[in-house]
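First, one chain by itself: the form predicted on its own, in structure tokens.
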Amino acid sequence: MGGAAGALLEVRDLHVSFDTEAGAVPAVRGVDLRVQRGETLAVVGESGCGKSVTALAILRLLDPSGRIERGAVRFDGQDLLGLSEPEMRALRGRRIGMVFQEPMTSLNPVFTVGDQIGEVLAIHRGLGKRERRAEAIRLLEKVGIPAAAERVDQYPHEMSGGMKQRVMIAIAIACEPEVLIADEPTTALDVTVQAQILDLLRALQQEMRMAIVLITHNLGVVAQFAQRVLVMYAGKIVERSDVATLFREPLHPYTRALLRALPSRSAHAERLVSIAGTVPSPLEYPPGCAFCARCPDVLPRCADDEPRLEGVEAGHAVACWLHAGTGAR
């Protein structure tokens, strides 16, 4: 059974909090997202805005202090929040794959990369030892690692950052998932390797016809790779658009600030532009717009009256009082 209107993965009104000594801290506050088969949806924002927590909540991989307060997560018409943990384990890694942040810490240092790929193959595909090794080599070749038959017996510390990221991708695609969640897949890699990893993901997506949820702080990556984008700030979606429209006509002041902060290739470019101020603490979110203290276009009502995400034209929505009543539908 497919999801509503063709959506393969759908999240509605997701709220996630974490228990701390200071009390429950809201990390995700009413996030909605929909991913169609074969498309790339980017979720972009600064560190701490709730992007990674959203991804971990979808897969029910929150640490013990975190909990989903309310909301719905549906995959191919199935309620993921209603599944038992064994049912979720059977789906996780098989139909939904994930490339985690920081391959340096996500890979186990005491097992060879072949053993780590093989674990997924044993759990989800039931392959024997010899089959697992052969398939691990094939997967390493598929993700562009040279001399795969030798590399399969190496440990993570024997590989470069780019190679470790390729191993993480090999693990994530081992069962040809329908959705791949890629959490900051190019962070800590140099620019050349970043481009190679994005090219690899694009090629795998086309070959396997999988959807990708790309989590990133880098709008430059979004421009190259995604069709649609959600901009997150302080646990909420503040703008939703197709990529071309977002770059041509960004509406939220936070989105515009992110775009201004992109490095310029111009020979006359000034030093990098930063966004003034800091993200508010989740313990101290204002009653109104969470961006108001950093916003150059702030209005009197912004501090006390929280704007809702509203459509301003087909496919483009923004949560900002500057655009309230400008054609929402």
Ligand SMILES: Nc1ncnc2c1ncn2[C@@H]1O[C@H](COP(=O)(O)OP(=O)(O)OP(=O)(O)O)[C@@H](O)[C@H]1O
The other form holds:
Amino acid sequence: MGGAAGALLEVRDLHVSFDTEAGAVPAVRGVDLRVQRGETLAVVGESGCGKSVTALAILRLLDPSGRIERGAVRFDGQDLLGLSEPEMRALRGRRIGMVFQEPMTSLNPVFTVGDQIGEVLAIHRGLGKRERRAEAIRLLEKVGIPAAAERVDQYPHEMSGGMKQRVMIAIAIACEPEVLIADEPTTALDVTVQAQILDLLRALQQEMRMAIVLITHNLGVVAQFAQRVLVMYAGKIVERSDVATLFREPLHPYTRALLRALPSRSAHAERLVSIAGTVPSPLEYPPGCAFCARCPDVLPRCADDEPRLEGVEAGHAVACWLHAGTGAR
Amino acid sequence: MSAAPGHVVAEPAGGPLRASESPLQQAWRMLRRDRLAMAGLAVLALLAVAAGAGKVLTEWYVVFDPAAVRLPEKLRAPLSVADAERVAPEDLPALGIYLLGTDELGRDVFARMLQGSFVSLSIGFVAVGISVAIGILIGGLSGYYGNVKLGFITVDTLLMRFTDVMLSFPTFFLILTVVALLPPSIYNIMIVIGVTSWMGTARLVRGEFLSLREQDFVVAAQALGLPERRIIFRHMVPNAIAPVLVSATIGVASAILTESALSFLGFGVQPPDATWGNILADGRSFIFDAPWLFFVPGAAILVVVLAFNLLGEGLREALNPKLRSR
Amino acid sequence: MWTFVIRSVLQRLVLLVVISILAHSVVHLAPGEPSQVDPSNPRLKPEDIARIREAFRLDEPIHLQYAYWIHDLFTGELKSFRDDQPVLPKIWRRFLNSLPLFVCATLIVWTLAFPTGIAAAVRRGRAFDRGSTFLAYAMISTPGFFLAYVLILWVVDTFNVPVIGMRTFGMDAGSPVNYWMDRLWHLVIPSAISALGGIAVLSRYVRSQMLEVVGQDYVRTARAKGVAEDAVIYRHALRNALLPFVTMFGFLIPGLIGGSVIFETIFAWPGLGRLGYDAILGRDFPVILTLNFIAAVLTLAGTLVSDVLYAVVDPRIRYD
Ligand SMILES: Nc1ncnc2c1ncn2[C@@H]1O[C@H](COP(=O)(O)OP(=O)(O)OP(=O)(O)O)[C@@H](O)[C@H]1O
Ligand SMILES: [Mg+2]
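Next up, can you give the form predicted in complex with this ligand of this protein, since the form predicted on its own came first?
What follows is the entire complex, opening with the chain shown before.
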């Protein structure tokens, strides 16, 4: 394992920018990402660092104003960026599922949840009307919705946020995808509900052996859930590591700040990560390290010279001048 | 909130002012990029000049005489040269040319259009002024004092029901009825159009006020104990003005169209006053013999109303913060 | 649901009374009376005027006049000032004339405006969108009768068919085919021409509604499910975008009276709008008032229907 051939999903040097009134917004600037079958990769970072954009780019679901400028996305040996739209559609929802950040608005208000689950089943599994309904009920049960036989005919507005997110998960796993991209699946939910949703995802993962890309800004969630972590800042990956190493020996000052901001006792308690200073706007990223203005250990060269992501030990890489060259030791 | 009023105020008060660019500047920058809206603005600037010139040159220093009747010279085509032998010297058009031809009485169409530009434009603006004033008043009252009880119903219910009543009349039919029953005069037309078209503005303003009432700077101003008049006129009206401006711009356009429709039915501004609407309405009888009598005012109305509509639409986009952030 | 309907009906009845009083006062307090329409008419002697005023109870105090009007209206005794004909049958006949024109125009508006608006939204910013946008603005900005005259000239010129009036005189004698073709021409052309403005307005509205919906999260969800683009637009987006248009059904019907004056005049179409116009010219108060009243009833009924329809199509809305 570990070789390029083994990766189920692989993103290389992804650059995405948006055309806006104010000019081109470089939202993602060179992201690399690899997920093996069955593993969980976490992507962490503050709001606006480009996590959702990365996920949407993988599925080619960016807004019309968004453009993939450079990079490659490979899934199971295919180049996703080179696929035709119908080929891409055949993958979405079948082999790659996605759960969105906002359960409240991600379900269509005018269709019953049964219809919305059934649609996926009709498209990818060709089920008839009866079977769809039965299968939808089974899926609702599977994601832990009580009285599924009644709930299946309800509309989204009749459900709580947590239940809507369960429905979203049911839609995403309906075809037993190989990869599930979960974009902050719990951010909009209460703390207790968050834990339930995460437990559900873990159980489903074990049962179906799917890979999960878990996007979050909560390192506590990462610790419980993932095997490997990518830390993103301002559209780039600043640190890549396995979970144990990251928590034991965080290298990037940003990762350290994130860890310090973590409430030490309860890993469930999701708090807004607060680090001094603010994320620079994508329109005015500095030429050097984007974190330099907030960095406690800033070096003279940080402002103008951009550090590259370099391995410091097996499975641990960081983009920071403090650690540059340490890997060659 | 009442516990620490000073604290509440401290932050939001400075907030909007710190921005490097005022919202108006931002909107203007957006608007400048909208080519159609800028074209509209250019046309309207020209129109304003024409209307000013119309007032001055046809009434105060009569260079173009819209009322001069020259029966021998009736229905002359545009750009035809006046025949000095058949027309009294004082009735000769400026430059000796009928720029846009003459009508069935030999009146100079260019002079009439020039005069009409002022009249038509003032009908649009006065009517919209009336409608905006009523709309802001009713919408503002019901948005700001909505909860105040008057006996068994609230101010809001009362005013909004009244708005519903007004909306339940078929507007054009109502305008027609009133205009037909009143003695024909340009002021009556302005007033009637204004009085029957404020409902949209009222609803807009009410909606804005309802949401503004909850916002920090208004809550802060109330907590500070500023007088209500000041809160409403200094803080809320300016913030609610953007959508009103948009609907007013479009309102001028539709008032001009309404006037022309009234003219068509014979209830518009009566001769000898010229408006584009009544020139057009009269011109339809000569559509074969003297097409310019019909097409000149028709095209003029089309261009000007289009300009108002495009500008209004451009303003809507430029002033809408939701669209701007995208 | 039923309590909602009943409450709305009661509310609207109260509104209706207010409206009718208002309309009555406006009409009666405005200067100008039926007896003065033609003061120069030498045959109209003062005693005639007195007789007319007497017959139409114009000397009674205004609130009594109102009571008489309402009473006569509901007993069907209300007569026109002009020809002494009962008002309701008169309006009914005209209504039957207006109806085909109205239905045909509405069908044209709805069948053209929706595809145009949707197509423009889907192709946002591209040639079709900009072209149709500009065309729509141009149509909205043209005085209706100006556009109509230009188009009539063009139609008569190119197709060489008569379009004014409900039928061509003398056609009744011809074969039934010719007769019906003639009727059809006389119906379709005016409908199409009077539909233009509606198409422009409605297609703009459809477009903006569509754009609003296409940006929603659930549309992205549909795409992430692998739904084909057409189904995303027509199933997921359109269903939501259509909701507000249900309310427009309610406002369609009153257009029968108010919106048609100009076009019925242009096409010499003896419908409701013309009736109202002639009534206004002749100060025929009973007809004016009754038309206004009916328009208000239709509007209020329309808003009620649209509220109820809204609850039917939008699962989020429940009245209880
Ligand atoms: N449609 C868009 N148009 C313009 N800019 C966009 C668009 N979508 C995202 N961006 C910009 O891209 C950057 C990254 O956004 P993204 O949604 O990926 O952040 P995120 O990491 O998911 O944050 P969050 O935790 O808030 O979800 C942001 O600066 C955002 O402003
Ligand atoms: Mg996100």
